[in-house]
Each structure stands twice: as structure tokens, then as C-alpha cells.
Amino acid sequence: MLKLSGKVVFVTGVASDIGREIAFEFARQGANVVIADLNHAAAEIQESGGRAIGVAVDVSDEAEVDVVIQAAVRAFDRIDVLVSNAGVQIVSPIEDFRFSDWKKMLAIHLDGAFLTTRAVMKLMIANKTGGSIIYMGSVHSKESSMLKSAYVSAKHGLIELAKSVAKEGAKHNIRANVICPGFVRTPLVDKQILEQARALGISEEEVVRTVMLKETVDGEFTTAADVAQVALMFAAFPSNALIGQSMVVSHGWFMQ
């Protein structure tokens, strides 16, 4: 991972546990680190030793996002890695989804990408420096799940999207990827656990071990640290060999 030290990093959606740990595990590699999101990692980062700002940024506003890029190129010059990590999650039977909630999940997850994307791709273009753009995807980009119809449509999304970037991208030596994990027990997921089993009419216990890692190969959640290891291999990998795929960290949940 010695190649991406003094790399810059832009993470969104730090302020979710596995947007924290990729910010914190790259900048344990050397790398300076732009935290897109409301929290004070940075300033930890910072007393750690590392190189970090922060930046409050709505993902889905095309104004916002412009002016945190152009914020980053001004503290560190460049970014030569994209890691777009910010989401949300809305858990109901699609005849009770409101149209609003649909709009709000694609709008941070796919339009926030696709800025975000295009924001960092021109920069990557313009100083032909080339770089990675690693999406945060889900086992819910490869399989459906109820009660999250918005969601499993926009993390499929992300996966076309990548495919997208890295056909464009290549000639300009811009590589993307998608990271798929399992569940990953964080707040977001808890407050699914409760949300599946008020739905589902289930104790919270049968939706840990009969809904979320039932499929899996050992019972177990995927970590944060899993997640941010597949980032930083994506991120350091020295060619387009690999590039426009998606890789599930799952513990089995889903096998390809």
C-alpha cells in the first residue's frame, strides 16, 4: 500500500461506519484525506498525525459539490482517488413507499455519485493524472431483497454506473470499481433490524439470523476493516487489469 501514500483521497459519507474506517485506513497509509460529511474525523486524523480536511457537502446538490472539489484542490492540489460512500436506507413494502423516500435514496446514492464522478473525473482529465473511483455498492447489487426496492434499484445502478466510468475513463487512466459488501452492523443496520422486524412481524433476533445472515457461510456480519481493505486494494492496483467490476465482501451472502 506504499503507493498510496501522499495519494488524496475523497471520501463522502464518512460520518457511517464504514465511510470512517476507509477515511481512517487510508490515512494510516500515508494518503491525505478530503472527509466529505458533518463529523469530526478529520480533526482525528489530524491529531493522529495524518492529513485531513473536512468538508460539509449535500452529495445530490451540484453546486455543493463543485465547490468542495475545487475546496480539495485547493488544500491538497489533486484527487487521485474517489471513494463514494455516501448513503441512506428507507425500509417499507413498495405500496406503502413514498414517492418522496424513492427520490431521496436515488438522489444520494446515484445522483451523488454520478457528481461527484464527474466532478473528480474532469479534474483526473485536466491534469492527466488519472486515478480510482470506487463506489460503495451492496450484496443488494447483485440480489433483491423486500421492503427495500429503492435501495436494490440504486445500488444496481451504481454497478452500470462503474461499467459507464471505466469504459470512458480508461484512456485517461481513470480505473473504477464497485465494492459489495454484506451486512456490516451499524447504525444504519440496526435501525433496519427494527424496521424488517416490525414489517415481517418477527423478533429482531429472527431478522439477524433469518433475513440478514442466514445466507451467509458462518453467521457472521461483514466488518467496516473487510471493507476498507477491498478500497485500498482498489485504490493501489497498478493497472486497468481490474477495472469496471464489483467485488462482494459478504461472508458468503451472495457468491458469484
Second form
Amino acid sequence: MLKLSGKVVFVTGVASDIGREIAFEFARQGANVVIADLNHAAAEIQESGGRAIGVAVDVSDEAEVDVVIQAAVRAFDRIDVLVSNAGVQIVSPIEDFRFSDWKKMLAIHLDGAFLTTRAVMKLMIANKTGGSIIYMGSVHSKESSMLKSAYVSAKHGLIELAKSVAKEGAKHNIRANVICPGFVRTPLVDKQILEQARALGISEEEVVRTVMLKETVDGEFTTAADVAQVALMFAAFPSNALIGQSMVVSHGWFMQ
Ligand code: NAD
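Having looked at the form predicted alone, could you now put up the form predicted in complex with nicotinamide-adenine-dinucleotide (NAD)?
Next comes the full complex, this chain leading.
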């Protein structure tokens, strides 16, 4: 594995468990971390001894993304790794799905991934540093589920975005890959348990057992730490051999 020490890692969606754990894991490996969320401070990582800055950004806003990438460059000169992780979930039957919610989902997941990618690629190409771009997909990048049409559509889109970046980025030593976690018990999932229980007319415990974890091999949630380990692996992989790929970490819910 390449050393991540001294590398600059830009992570979006860090106010919650998955992004936070990824940011901490990179900091523990000695990386400089730029943590980007709707509003955030880097105090926690700084207090634990890591080099970090926090930037406030709506990843679906073109101007804001460009501004925070410049802030990262002012702080650390370069960006070596982008982890595009910010995301939301809105569940609804298709026939009742509000168009505004559909657009919000695509904006945060796909526009956000595109805007951060474009800004970071420009920088990596200008600096001739190459780098690694990692998207937070989902098992829902591979298959569909009831009530999640917008999320599933957006998460599938990330796989093809990664392949496009891989093809265009390879000559600049820019790699792109996707992490596809199963359910991780975060506020995003807690909200879904409640919403699905209401929509399906079953208890929250039944949603977990009979919907979310039904297809796993052991009835276990994936953890943020599991996801962070895959992010490290993608970031540190030493060649273009691992490019345009998507890796599922889901306790066997989805097997490729
Ligand atoms: P979460 O809701 O707990 O956290 C999402 C983070 O994204 C929050 O910090 C939020 O502030 C931030 N965010 C939302 N909109 C934003 C915007 N417009 N600009 C900047 N930041 C924004 O979610 P999570 O469960 O930690 O999910 C993180 C990522 O992992 C998401 O992309 C999600 O789709 C993906 N994922 C989650 C699970 C899971 O089971 N929790 C499984 C597979 C994939």
C-alpha cells in the first residue's frame, strides 16, 4: 500500500458516521484532511492531533464547491484523494414521489459527485499529481428496493460516472472507484426504518429483520469502520490496475 501520510484527502458529508469515520481513518494514517459538509468544523480531528480543516459547502451548489476546493488548496496546496460521500435518503412510492424530492436526491448525489469531481480533476491535472476519486455508492448501486427509486437511480449513476472518470482520468493517473455498502446504522438509516415501517405497515424491528438485513449472511449491519477500510484501500492502491471498480461491503447481502 502507498503511504497516505502527507496526502491531502477531501471528504464530503462528514457530519455523520460514515464520512466522519473515513475522515478520522485517513487522519490516523497521517493524511491532511479537508472535511466538507453543510456546516462543519474540523475541531474533533484537530484535537486528536490530525491536520484538518473544515469547510461549509452544499455539494450541489456549483459556486460553493469551487470556492471550497480553492480553500483546500490554500491550506494544503493540493488534493490527492476525493471521497464523495455526502448523501440523503427520501423514500416514497413512485406514484407519490414529489418531483422536488426527486430533483433534490439527484442534485445531492449526482450533481454533488460531478461538481466535486470536476473541480478536483482540474486540480490534479494542473498539478500533474494524479489521484484517487472514491464515490460512496451503495448496494443500491447494484440492485433496487421498494420505495427508493430516486436513491437507486442516483447510486447506479455513480458507477457509470466512476467508469467515465476512470477512462478520461487514466492518462493523468487519476483513478475512480465506488464503495457499495450494505446498511450502516446511521441517522440516514434510522430515518428510513421509521419511514418504511409506516409505509409498509410493519414494526421497526420487522423492517430491520425482514427488509434491511434479510439477505445478509449473518443478520449484521455493515459498520462505518468497514467502509473506511475500503476507502483506505482504494486511496492507497499503488497502480491503475484497480480502476472503474465498485466494491460491495454488505455482509453478503449482495454478492457479485
Ligand atoms: P447521513 O445522513 O447520516 O449523513 C450524510 C451526510 O451528508 C451528513 O453529514 C449531511 O450533512 C451531509 N450532506 C447532506 N446533504 C449535503 C449537501 N447538499 N452538501 C454537503 N453535505 C451534505 O448519511 P450516512 O448514512 O452517513 O451516508 C453517507 C453516505 O453513505 C451517503 O452517500 C449514503 O447514501 C451512503 N450509504 C449509506 C448507507 C447506510 O446504510 N447508512 C449505505 C450505503 C450507502
